[in-house]
Amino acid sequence: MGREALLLRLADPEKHLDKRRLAILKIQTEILRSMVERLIDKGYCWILPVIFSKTTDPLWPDPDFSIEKRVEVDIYGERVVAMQSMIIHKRVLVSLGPGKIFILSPNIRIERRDRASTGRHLYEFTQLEIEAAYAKMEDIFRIFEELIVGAMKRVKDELAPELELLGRDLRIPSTPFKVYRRSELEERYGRSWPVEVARNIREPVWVRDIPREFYDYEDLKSGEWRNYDLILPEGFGEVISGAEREYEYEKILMKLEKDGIDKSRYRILLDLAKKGLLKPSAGGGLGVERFVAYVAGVSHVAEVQPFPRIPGIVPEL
């Protein structure tokens, strides 16, 4: 079947719950069911999402930054913004809350319309994203690990009539996975080092090092970022992007001025940090939709959504 043939029947509210989707919606369910119960044995507690805020992940100046539009909308007289990321209110809540949390949380991106046939990018997705106080980036690298396996090994063992419809033969990769810098990926590969990574590794691997947003560690003496990227094998690409995070005022607050970000939507982050109240954490979010896509070897991450939500194309429902 071709792309645009492929999404033209992803769009069709009849083909919502043909078996394929049934066996995928299946496999969703056992992921989530292994993930959450594995953090929650951890002792990480479940946070509900925000939807609407003042503040928001900026995604910028992410390198893969693709978003046509921001929602915003007015209530109460105030302006808020649809969430793209909790990661400031991550960082918030581990500073004065609970100190390990986890949040199934939908964000709202509304990417390029020429990402629809990439097979990678929705407009709404949800992702598994989890914060620790005091936490390092190995300590992030083993819980995803862990949880990544451990959900494989469920699907696998539980779901093999769906995974046989599919034609999925599914082989779970060995741990740790391998890490790489993100500056020797790029000149073996060049500026699509994402995609040709994904294409040519037969189990996930850690990037790191990424240039990326003011709430990211970075090491201002050697210019070394203690950030990550998870990639995906068979093309799939990258599914769990996170980092060591930012905690000292000064320090946010001259990165913000950098990026040419507007200070007064992370007031309360600022606040914080000036007081020496925000800890130091590590964290990531998984996007749910492009695992189970892996899990279940789909050609489109939009076939794992009863209601697709793909890039340019609006759905009756």
Given for the second form:
Amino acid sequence: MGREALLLRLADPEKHLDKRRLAILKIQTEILRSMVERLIDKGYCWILPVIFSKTTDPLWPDPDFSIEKRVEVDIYGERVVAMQSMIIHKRVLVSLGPGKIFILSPNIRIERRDRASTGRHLYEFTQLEIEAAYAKMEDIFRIFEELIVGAMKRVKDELAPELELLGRDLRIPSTPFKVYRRSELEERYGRSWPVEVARNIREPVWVRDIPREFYDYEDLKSGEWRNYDLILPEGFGEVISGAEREYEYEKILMKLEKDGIDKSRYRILLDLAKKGLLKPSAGGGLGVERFVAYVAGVSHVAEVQPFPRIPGIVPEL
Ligand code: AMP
Ligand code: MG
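Based on the form predicted alone presented above, generate the structure block for the form predicted in complex with adenosine monophosphate (AMP).
What follows is the entire complex, opening with the chain shown before.
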């Protein structure tokens, strides 16, 4: 089916909510059950999401930035923005306790219309966000690898008929996943490395050291960023972004100024850092729809949503 036809079908619930959709939703349910259970067993505290706040992720500077506008509204005489990610809230929470948290967090990102046909972009989606005080990059690699492989095994064991209906021959990746430096991939593939890597790998890979938002830890001496993305094979692409985080007041202030970001939005974060209360932590966010699309083997991430949120298309429901 061509892109245009697919997008039209996804906008019509009677055509879209068929047997395939049911199979995808069952797969999503099993994936979430598996991931949530594992996190709770590991002592993570389940936090419910915030939707509107005076502060959110600036998503800037990020090489993948493609936001048309931020959703801002006035409530009770105050200006608030819709959550683009809960990074700031996560940093505050793990510092003041509980130290290990996860959130199924709805994100609103009004992506440019041309993102409709990437197969990977929605304007409303959900991240499984995790954060742990004093964790290091490698700790977070291991946790996400366990979540991913655990969920895939569960789907393969429990939902063989659904995978067959979708024509999905699901192969479980081996762990630990390989780790590459962004610079070596950029040398090999050029600036479009995220897309090229996703086409050329057979198993998920971690990519580390990606210059981006102020809250990711940057070693100012070596110039290395202690952050990472997980790239999925078969063209599915980036599914996780995460990092060790900045916690020092002067450094955060300097980076905010360098990025030209309004400091007043990050007052609580800065206050905690100034008092030495902002704990080092690490974490990341997994795009739930993108991961489900990969497991189910569907070509557009909107196929995972019963009420698709495709950039540029606003449906009745
Ligand atoms: P980011 O903070 O931009 O790295 O987003 C974290 C994760 O959320 C990404 O790795 C994706 O899996 C997912 N994600 C980001 N933007 C979108 C989008 N527009 N539609 C669907 N998933 C997204
Ligand atoms: Mg990212």
